[in-house]
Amino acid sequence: MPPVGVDRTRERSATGRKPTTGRVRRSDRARDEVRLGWMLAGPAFVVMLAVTLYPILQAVFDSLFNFRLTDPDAREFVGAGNYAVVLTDAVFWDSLWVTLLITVVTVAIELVLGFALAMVMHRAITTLRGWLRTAILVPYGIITVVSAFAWFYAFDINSGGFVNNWFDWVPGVDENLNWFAAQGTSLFVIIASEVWKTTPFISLLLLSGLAQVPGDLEEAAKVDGATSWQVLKRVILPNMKAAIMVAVLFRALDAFRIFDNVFIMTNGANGTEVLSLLAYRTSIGRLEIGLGSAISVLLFLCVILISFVAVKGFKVDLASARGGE
C-alpha cells in the first residue's frame, strides 16, 4: 500500500485543492462524538453539578468555623483549626484504620467471587442464563438496612440467632458465641454481609467485561497449547482491563462510604466505627457543625484519592478502550 501522502500530492495535483488528509477525517469525526456527548450527558451533568456541588462546597464553608447547632449565634471562624482538632485525634486515625480494612477485605474477596460468578454466567448455557443472573442479582435488589437486619438478627445471640446452633460444628463457634461482643468477629460479620449484598454487582460488571473478550484469541491461545491458566493470565484478563478498573473503582468507592450495616449492627462499638459513622455522631449525635464537616471533607478527600490512585494504578485508557480514535 502506497504511502498516504503520496496519495493526497497526487489528489492536489489532479483537482488543484489542498487535500483532505485522513488525519482531518478523524479529528471531524471525534469532535462531532464529543459533541454529541455533550448534548446527550451535558444535561445530567449540570444536574449532577447543582446537586453535589452545594452540599460540599457548604461543608467545606461549615469546616472553616467553630459551630455548634445548639448556638448558632457563637459562630466562629477558626480557619483550619477544625482540621488540625480532626487531624490529631486518635478515634479519627482508628475509624479510618477501619474503614480502610473493611475496604480492602471486601473489594478484595468480591472481585474474586464475583469474577467466579461472571465466569460461570458467561459459560452457561444460554437457556439458563436468564434464571441464572436472576438469582444472583437477588441479594444486591434487596435494601442495604434490610439486610443488615437480617444479618444482625442471624448472628445477634439475644434475639435468638440461629448461626451459633448452625455452625457449632466449626472450631471456635458455639452456642454462648456473642459475635458482636468484639472487634474481630463484629468486622467479620460486617464483612461478610457486605460481600453477600454487593458481589452480584461486581460480577455484573466483569461479565461485562468477559463479553468484550474476544472469542478467537481464546481459540487461538488453545490451539497454540495454552493450559486455561495460560489463557486466563494473558488473554482474558489483559482484555478485561477497563472493565476489572470500573469495577474495582466502584466498589472501593462504595465500601468506603459504609455506613448502614455498622450503624445498625455494632452502632460503632468495640473498635467498628468507621469514617461515615464518625461524621454522623460528630454532627449529628453531638451537634458539633464544624468537626463534623471538616471529617467529611476529609472523607471526600480520601474519595478522590482512592480514584486517582484506582485510575493512574490501572493505567486505563477508558476513551481508546471505547473503540474511538
The other form holds:
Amino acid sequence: MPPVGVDRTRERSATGRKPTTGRVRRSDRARDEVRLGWMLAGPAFVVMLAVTLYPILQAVFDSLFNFRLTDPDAREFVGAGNYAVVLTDAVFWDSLWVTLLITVVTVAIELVLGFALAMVMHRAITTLRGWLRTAILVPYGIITVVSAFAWFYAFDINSGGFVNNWFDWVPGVDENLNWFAAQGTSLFVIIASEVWKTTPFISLLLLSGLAQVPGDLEEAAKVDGATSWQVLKRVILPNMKAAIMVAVLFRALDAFRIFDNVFIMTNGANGTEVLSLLAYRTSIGRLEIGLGSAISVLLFLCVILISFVAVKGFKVDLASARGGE
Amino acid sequence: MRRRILATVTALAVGAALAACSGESGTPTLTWYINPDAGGQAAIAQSCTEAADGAYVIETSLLPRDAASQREQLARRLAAQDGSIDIMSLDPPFIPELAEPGFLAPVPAELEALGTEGVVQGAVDSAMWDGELVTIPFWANTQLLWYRESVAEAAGLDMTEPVTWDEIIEAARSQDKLLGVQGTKGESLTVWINALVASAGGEIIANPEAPADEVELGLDTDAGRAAADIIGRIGDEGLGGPGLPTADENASMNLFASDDGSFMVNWPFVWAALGEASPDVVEDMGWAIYPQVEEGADAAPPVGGINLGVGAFSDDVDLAYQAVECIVAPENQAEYFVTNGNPPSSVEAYEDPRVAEDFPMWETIRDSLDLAVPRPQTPRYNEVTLGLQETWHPPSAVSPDSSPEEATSLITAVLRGERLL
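Write the structure block of the form predicted in complex with its partner chain for the protein whose form predicted alone appears above.
Every chain and every other molecule in the complex is listed next, the one we just looked at coming first.
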C-alpha cells in the first residue's frame, strides 16, 4: 500500500509527532497526492488486472471442466477431477522433478559463475569495463529460441554437429555419441545452454549488488587484517543479501518456467519433459483445455511457492529496500 | 479551429473505411490456408483466380511448417468460428477431428465424384470420415523403398521382386551398412509403426469410429508384435545408426547418401533433393514398393499428402468449393508434381508426359498409393499418435513382449481421460 505509507510519513514530518490511533487524517496536499497517484497508476493497474488476473481466473475456472476444444458439446463440470488425474499421474511428477532438477542445478552454477563474472566486471580497469560488460552480456541478448537452435545444431549428430569432433578427446565423447538419445546427455546440453544464456543476467544483478557495498567497510576490514576470503564472507556477501535474493529468485522462477530449450532440442523425449511443456502439449497440442488449465494452475502455484520460500529463506525485508517505514 | 480539424479527420477516416468496404464488396476473396511448399499452391491460386474470370479471387495464407502445428492453428481458429478460413490444406490424419464437430462444410453432392472417382485408393480412404466424403484429395504422398543398387546386388537381392524387412535387415547386416528409417519421437515414427502393423495384416485401432472411451486397439496382436519386433531389432542392433533415436526423414536421407547407405523407406521428395545434393548417389539409386512384413503378403505403404477442406464458417462456401474444383484439376496436380515434387491423387494426372520424364518411378508411386493404408482415422488421432510415440521410443527399447501392451494400456487410459500424455 505505497500511497498510505507516503501519507503517514508526510503527516509525521508535518506535525513532528507520530499520528494518534484511529483514522489517519490527511492534509489536502496529501489527499491530492493520493488522488494523483491513483490517476497515474490506475490505468496501469487496470491493464495489469486485465492481462494477468483475468487469464489466471479463467484458467482456474476452465480447470474445473472436462473440455476439449474440438468437442465443445461434450463439455462437463468435473470439479477437482482434472487435478486428481494430474496429481496421481507419474507424468506430472516426473516433469516436476525434471523441472526442479534443471532449476536447482542451473541456479547453483549460475550463481557461482555469475558472481565471478560480476567480480571481474567490478574490478576491471576503466578502459576495459565497457568492452567486458558488452562481451559478457552478448549471450543474454540472443533470443532464447535462436540460442536453443544454435546449441541443438552444435550437438545434433544427424545434422553434422561439430561438438563430437571437437571434443572427442574427452572420455565418453566420440563421433557416434547421440546427445539427444538419452536423458542424462540431453539434460546436460539443455542445462549447459541455459547456463550460457542466462549467467550474464545473474551477473548483472550481482554487479549492481557489488556496487552498493560501501568501500569504506571493505577498507576498514582490510586495515583490521582481514583476508580476502574474510572480506568476501563477512563484508561483501552480507551487504549484497538483497541483490543475491533478487538474482536467485528471478532466475529460479525463470528456470522453473523453462520451455524453449527443451521444446527445440528434445520436445520432451527421453525423460526431459518439463512442466511448462506438459502444460503446452496438453492445452495446445491435445486441445484439452480443462486438463491443461489444471496443469497451468499447478505450475502457477509452484511459482508462488518458490517466491514465498525465497523471500522467507533469505529473510530480506524488501520494504526497507525501497525506503519505506 | 480544433473542431474543424477533428471533423475533417473524421470525414477522411469514414471515407477511407467506406472506400475499403466498397473495394471488398466487388469480387469475393477466398482465403486458402496452405502448408509451406515451393510456391506451387500460390501458383495454382493465381491460375484459378484467372480462370474464375472475376467470380472470385484466391489469396493464400501460410500455415506453420509441421503438420501438428498446422492442425493446432486451424483447430483453434475453427473452434472460435473463424469465418476467414475458406479453403484449407489439411494433413489427412487430422481430418476426422475437424469433421466430427462440424468444422468442415459438407461436400456438395455434385462434387463427390471429384473426390472418389479416378483418385488413388489411399487418398480416397484418407478423405472420408464416418462413411462420408468430408474433404477433396489434392495430392497424395506415399513412401517407397529406396535402395543403393550396388548394395542390393552385393547382398544378392533381386529387387524386381517384392522384398521383406527381414531381407533388407539381413542385407544391411551382411554388407555392414545402415538402414534409413525414421526413429525420432515424432509423427514419422507413427507413420512407420502404422505401415508395419498394417503390412502385417493388423490395424492400430479396431473401431476408429467408436466414442473415445469405447475405442479398442489392435496393437496387442500378432501384427503389433511383428511390427515391434522389426523396430526393436533395427534399434537394438544399431542398424539405423547412432542417429536413429532422433532421425527424421531428412536425417534418413542423409544417412542413405553417406558411404554407409543401403536401403531407406522415405517419401518421393528424396528423389529431387538427392538429385541436387548427391547426383552420384542418384546414379546408384533404385526404388521399389515398401517392404513386406510377411513374405508373399502385400505391403501397406504409408500414405500422406494434402486434402482440401472448406471451412464451415466461411461466408462463401459455394464459391470455395468452385475454387477447390479448379485447384484439384488433373492438369494442376501434374504441374504441382513436376514443379514441387508432390505426387498427384488423380490417376489421370500421372498420364502427363512431363511426369514420366521427371519422375521415372511414377508407376511405383501410383501402385504404392493404391496399396497404401492411412493412419487411424479417428477424431482422437492426436492421442493415439502421441501415445505410440511415448511407448515405442527409442527404437532400441521397443520389444514385442512389452511395447504393444504398454501402448494399448496408455492410449486406452488417455482416451478415457484417466491419464496424461
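In this text, the rigid core denotes the largest set of C-alpha atoms whose superposition between the two forms falls within 1.5 Å. This one's a predicted model, so the numbers in the text were calculated from it and none came from an experiment. Numbering follows the first chain given and starts at 1.
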Would you say whether Phe259 is displaced between the two forms, judging by a C-alpha shift of 2 Å or more on the superposed rigid core?
no
Superposed on the rigid core, does the Cα of Trp38 end up 2 angstroms or more away between the two forms?
yes
